[in-house]
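A single chain comes next, written as structure tokens; it is the form predicted on its own.
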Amino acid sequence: MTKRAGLLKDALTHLKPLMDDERISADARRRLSQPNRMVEVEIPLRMDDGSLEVFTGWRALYDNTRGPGKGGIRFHPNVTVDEVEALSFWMAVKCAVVDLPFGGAKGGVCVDPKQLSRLELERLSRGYIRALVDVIGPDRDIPAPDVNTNETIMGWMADEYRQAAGKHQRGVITGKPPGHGGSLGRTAATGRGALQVLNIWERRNGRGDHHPTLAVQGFGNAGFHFARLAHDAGYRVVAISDSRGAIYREEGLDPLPIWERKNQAKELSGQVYCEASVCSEVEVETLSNQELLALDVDVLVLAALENAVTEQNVETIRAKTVLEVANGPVNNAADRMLHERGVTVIPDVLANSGGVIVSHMEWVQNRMGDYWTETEIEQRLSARLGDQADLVFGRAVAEEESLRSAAYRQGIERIAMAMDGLGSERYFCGDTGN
């Protein structure tokens, strides 16, 4: 295997348990140890006060071979090129363990999005699609929202793609407001599908009556919508963070009234409740970040960035059972000490994907020229990911192996099976058996 470096070593190490799987072919093996293609552009962006900034992008293509790129684009200070490649190999497994027709891609740009004005939010959103617009297409490669993007970002990159292209071509991007493509469910799609996921996982183990705690770190769109549903469902959210720090309450926290008054104040506190002019506001501890993740809960819930839980914190984990809502939050060595403690990590390759699963039905209705309800999405999603939970937890229980281990078998597989479909080593080499 080619030695990559930084997070995309770390996520390629789960490929080594699989490198003399007899089922996996060495061609499959050798090709999806880097990515296939990879854009760098420079986006010059000229700010409000008539200066001129240049921000650097990127796009990955990792695998292609199931069908076109598929994967978001995040704003991000901290975002690299390596990130984005780590993101794109992510989103070729998760793809494949949901069995959905697309390779993995992933994007970003190198910005603080908070610095910006929404007018020269646009331009960069633009100015990025203009870049890359011979590399995307809803047959090559198609975006989606990530970190610090949404619908509105996601219309504005479509419609530069319009202009672009001289014709709509809806299925460029997934994502995108209603009227303009979207789908309905897609704005909750990640969160409801980490929760069934959590829920199909604690039914099989006969926890289906007992709702535990839940300490949810990262409280952007897959965050409140997971922790919102959760609440709604009857879990009791006892903490909550964003990038500024952390609330916890032992009763429990209602996350809708909590995003609201984010969303007014900027800024993460108590829950408020109002009549007319008046406003009473719930107590609440504040912690820090690495406090909630010590919290002694049935379920830690990562919704914020990769290398939240690195062999540095892992021993402080207390949670039982860790969902894994972003991409990549517990890294490898981390990994392997929660699994060696017998706390079980619910990997986000499967818990995650349920944005992609919806955006997938996005880019089917943009195809046919039709849309569903939101109720018809929300069984479309429900049944995909239901069917495809309960054959990697079944496979983990039969194989004796971790829940990640099982997910990334799934996934592997069929990708090998697609690439060695057009013929492997053994083939060529006259054995056509294989």
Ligand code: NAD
Second form
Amino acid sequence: MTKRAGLLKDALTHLKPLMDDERISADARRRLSQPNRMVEVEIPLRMDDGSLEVFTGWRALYDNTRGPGKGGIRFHPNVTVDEVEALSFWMAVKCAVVDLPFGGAKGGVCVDPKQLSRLELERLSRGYIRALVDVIGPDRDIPAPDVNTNETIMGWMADEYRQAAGKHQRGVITGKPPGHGGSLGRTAATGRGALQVLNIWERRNGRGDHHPTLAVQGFGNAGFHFARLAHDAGYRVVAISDSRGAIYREEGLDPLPIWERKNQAKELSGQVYCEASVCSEVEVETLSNQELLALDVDVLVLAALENAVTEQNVETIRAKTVLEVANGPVNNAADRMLHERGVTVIPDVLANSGGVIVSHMEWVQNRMGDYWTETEIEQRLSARLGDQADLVFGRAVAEEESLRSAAYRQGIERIAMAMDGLGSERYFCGDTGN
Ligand code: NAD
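Could you please show the structure of the form predicted together with the ligand, as a counterpart to the form predicted on its own just displayed?
Then the entire complex follows, led off by the chain already shown.
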């Protein structure tokens, strides 16, 4: 067995308690300890000035027992093979937690996309798909947006795949633009789902009528839609941050105009990425990113990147609940310390699953060739997520364990059941169960 490093090793630590659980077969434990496949590609990119740059990209398929791989593509200068592996593991668990017929996958390119022109970005996006055309596909592995990738990029990628395949295969990628097979409701789905999970948790704990204060780290796709919907639902969003810093207002901030102002400059200049920061807001107090994390709020919402809370800063966290909208924002050591202090962490594999649930609906609609209204999408999202969140919260109470352990148990049991359905050690040793 390869020794796993860094982020994936930390992610797999959450599985340790499950490894002693006899409901999980030895086969499944063994198979879940590393990804099925990791493909590394070098993507040549012709720059606008005629020079050639080469960028490294990856696609990891952690497990595909329950269905084709599913997971986003990240463009970021800090993407590593270890990060892509860890993210593919979380996708495998997440798809099973909410009972989608998908396995887990993830992709990434080590690039600072903000340094590229729009045309360079398009060529890089298309180059990534050309390099991986043999490993992705609507029945193999289905990418989607993640950090620094959006519906325009998904549109270019789906178009590149169509040209390679010589036919429309819209289910190859989700998060596409409307008119290219994109689903209504996909852009806001992660934030919408996270708010629903938080609402269910608050109601179960008798706090349904109280409107908690929130601090939101990360004001991109997931964080903005979460903050906007939470504000509309009556929560008080007292602080918001992006990579450049944070803003604070005791009476609450209205995320929509802040988002619109942040994006205005981008639209005027035709940029793909937002250069402005929430810190350009006038008449509000500014804070450092660490100060936002340490605010005395009811709920700290982590919607940026992994490892936002680690053993280095966990002591400063004062929120009573941490909602993981990003993937892996609390590392294993910090998670344990928060649990010991009685802080509830609502785990990523449940809290941010709204995005992949609507991605699944996009894939279904692409295969049917027929499309649902936004209301229908929202109803289906709410029904699936509500049922699965109730199961996780119920398990946590019944087994007296953290929400993360309960969610992992739910996901891993389902993956293990699918693996065992193909024949386990017991079966091949003659015990067919008849
Ligand atoms: P995004 O690129 O749209 O936004 C990321 C935001 O985080 C940006 O505002 C960025 O400025 C901010 N940020 C980065 N570093 C920060 C820091 N140190 N402090 C404060 N803010 C910081 O990305 P996204 O799609 O919103 O994804 C965010 C997270 O949510 C990622 O972990 C992603 O994997 C996860 N996620 C996203 C989706 C989705 O549908 N977009 C679905 C599931 C999970």
